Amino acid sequence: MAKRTILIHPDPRLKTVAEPVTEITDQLRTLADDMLETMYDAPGIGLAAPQVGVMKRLLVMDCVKEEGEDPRPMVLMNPEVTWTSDEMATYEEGCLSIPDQYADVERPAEVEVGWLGLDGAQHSERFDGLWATCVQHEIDHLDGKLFIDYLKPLKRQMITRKMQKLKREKARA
């Protein structure tokens, strides 16, 4: 396993729709392991392949945060929301590609998602709470959408300028 570099917004790859996974390879399994290691190290609760520069429809997540509770790392390939609740929920979202920036985003409170697992089987699960927010946020990444795209233009531009400044500072360092 190896940590991958997380792309920082603005980067055109973060606005690109990812390609479906067509076969499960050792390379894909390694990518999933690397992404989980990168996500836990960041630390974060979700990471999509485009965030590490791989344009495949693959995401990892683990929203277990309780001390002493077993982690629940999940790898979802070609995930698709198959049902959403009418009830909405607002969470303060952040993103590993937009460090130290947070904003309230409203999304369906519950979703059902179908995906291909590393075992080659189709899976389906209903998510609520933080898990529902996380899976929707990560699927957005696969569609070239960032959480700041839900914000008003002025707030979005302000965050984008902060990220451009951060990238310039990192480049100089």
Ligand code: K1U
Second form
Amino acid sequence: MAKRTILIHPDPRLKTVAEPVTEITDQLRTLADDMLETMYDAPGIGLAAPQVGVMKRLLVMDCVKEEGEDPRPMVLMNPEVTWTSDEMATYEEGCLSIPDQYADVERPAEVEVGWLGLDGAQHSERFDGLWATCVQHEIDHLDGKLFIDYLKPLKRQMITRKMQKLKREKARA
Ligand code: K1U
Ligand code: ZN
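Please could you give me the other form, the form predicted together with the ligand, since above is the form predicted on its own?
In what comes next, the whole complex appears, and the chain from above leads the way.
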């Protein structure tokens, strides 16, 4: 397993629609392992392949937060939202590609998602709470969408400028 570098916004790869997974290869298994290691190390609760520069429809997540509860690392390929609740929920979201910036985003409170697992089988599950927010945030990444795209243009612009400054400082260091 190896940690991968997480891209920081703005980056054209974070605005690009990722390609479906067509074959489960060892390379893809290694990518999933590396992404889980990168996510836990960050720390984060989710990570999508485009965030590490791989334009494939693959995401990892683990929203178990309770101390003493077993972790639940999940790998979802070609995920599709098949049902959304009418009820909406607002959660203060963050993003590993937009460090230290948080904002309220409203999304469906519950979603049903279908995906291809690393076992080659098709899976389906209903998510609620933080899991529902996280899986929608990660699927957005696969479609080239960031949580700041839900904010008012001025707020989005302010965050983007902060990230440009951060990237300039990192490049100089
Ligand atoms: O996609 C990402 O950039 C990961 C992101 C996922 C996410 C967070 C909040 C709402 C929706 C989706 C993160 O994991 S940001 C870090 C974070 O939220 C966190 C970090 C440590 C403990 C708990 C949460
Ligand atoms: Zn994110």
